[in-house]
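In the form predicted alone, a lone chain appears below as structure tokens.
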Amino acid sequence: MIVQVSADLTGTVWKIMVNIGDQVAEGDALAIMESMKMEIPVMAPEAGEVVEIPVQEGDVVQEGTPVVRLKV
């Protein structure tokens, strides 16, 4: 099953913390968003393997935009 992890807010993708193929645990930081000079982590909702990263560092995204897709 593929789980889509989306941005919780509108902002800039400041740092991507994972690579395709990485194994992540529930609660791991997948990316860091920057909005209004605050850094907000995008967390893994469950354990899985990173299969897609549809954004790049520096991209401005809207709330709900897919940031990482996990195979669980």
Contents of the next structure:
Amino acid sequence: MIVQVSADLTGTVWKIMVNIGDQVAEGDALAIMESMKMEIPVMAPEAGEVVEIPVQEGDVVQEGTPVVRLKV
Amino acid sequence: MPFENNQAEHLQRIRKAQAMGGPEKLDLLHREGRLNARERVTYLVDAETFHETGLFATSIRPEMRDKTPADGKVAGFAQINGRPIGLIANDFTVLGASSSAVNSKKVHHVKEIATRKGMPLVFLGESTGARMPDVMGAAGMGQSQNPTQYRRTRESPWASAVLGFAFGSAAWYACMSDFTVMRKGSVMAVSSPRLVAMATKERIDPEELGGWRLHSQVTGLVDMVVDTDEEALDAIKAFLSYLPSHQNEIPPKHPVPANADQAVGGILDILPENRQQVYDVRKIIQAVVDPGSVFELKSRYGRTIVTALARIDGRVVGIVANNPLVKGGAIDANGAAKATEFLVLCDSFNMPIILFQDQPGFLVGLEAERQGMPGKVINWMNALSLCTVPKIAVILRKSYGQAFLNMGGGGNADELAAWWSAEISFMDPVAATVIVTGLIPAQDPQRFDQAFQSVQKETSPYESAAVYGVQDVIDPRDTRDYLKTMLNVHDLRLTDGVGQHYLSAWPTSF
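Mind giving me the form predicted in complex with the partner chain, seeing as the form predicted alone was just shown?
Time for the whole complex; same chain goes first.
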């Protein structure tokens, strides 16, 4: 099944830490957001394979915007 | 042999009752890698300690007596790590462990004894809900007259495992428990997907209706998720090792592991010096408490707050910590609800509360308000002010706004210390500078910076210490020693460590 990992809060996608096809573990940082003057990671809620990255570095995203989709 | 017939009949009846729903259904469980109800009991409790009550109970309907061994719920008394407990293990192989007139009497009996005599109660839940057709019709609905069936006043701790389909009473008991663990693949909901599909004309995916992702991440109704039945039972044993047997005693003390004072020396490597960088507060907790003693609850839900049982110097404590790793530590609605739920547990069972603060405030915005944020904030605040167990708060870094009070500032903890890295104010200095001066950092960086410096200076922990707002400013590396000392200072000597339990009739979810 596909698990959508979304931005926890509104901010800028500062860095994307993974590539499509990467295997990630639960808790891995998938991207780093810049929000409220802090660098805040978007973390994998469970282990899986990165199948889609619908954002780019520099994008301003709203809370709830999908940042990475994982196949689990 | 005297009484030969009686002996033979007795043995034959025992065998029949213990055979549960028959080999076919039991085999299916094993093929799925699951334990049956009796195996779960054997795995959970100390060897040879289980005394079953109601082994010979059956359905109240004569034509069903032969098909309802123990009437689908295995009940009794046992010990876990030498401490007495009451337990109910639902046997799904007997009419889906549905609740009936007779097995409800068994549940009631064990529950009453555990409550009145001071024993934890364990529910191994898996049930299709109320038994049909027994409860059908007006007469069926009139059978039960038990106003205390779902009354919870926490005389003793309850722990639940959701180990399959849990609808109706199995869900109710899980949601009334102080700790609920769920095995992946289980489903907890008000009604079965089949019934929901009939009512709403929609096809329903059981996982979506009540699977582990929903309950561990969205509803917060389960405290822990595991992969196997055995892991779920281990989790119940671990949880109970932190709890007293009842509310009139303190939690059991454990030996202090070797080198327990070592990890806190490295704490400055965990805390980033740059205030814009985040860290995982769970690493700070690990460094401060006894090694290996952290038992985190609801780790996937309301993650802006970490709630964990742990031990300091062998004594059980409950920890409420902001986690800057998630949303920068800005407390969201789920985090606030989770904190309240945890305070209820600590207050009910005489567990001192440690609060670690690093938060820029409550999360504000449309989504937070839609979730009823003011109600969540003030339930928590009320709960904290009603807690009569010792409360010790430490400000690690940021502490702003109302959340400063919710996290034990302003006299809401018995003791408040700040690390030298702390900054305390009504509002984050960046936001405060914008509001007070009207300057926008990007438009006028130089003037903004000047104004910012003056606002930020006043957030120093020594400013608070000067007016005795915090009692101490400490080196982070002294945190463990500080907490050990303060736990001793604030020991409830007059009542042997037992609090007033004002929260013990509060619900388990908010």
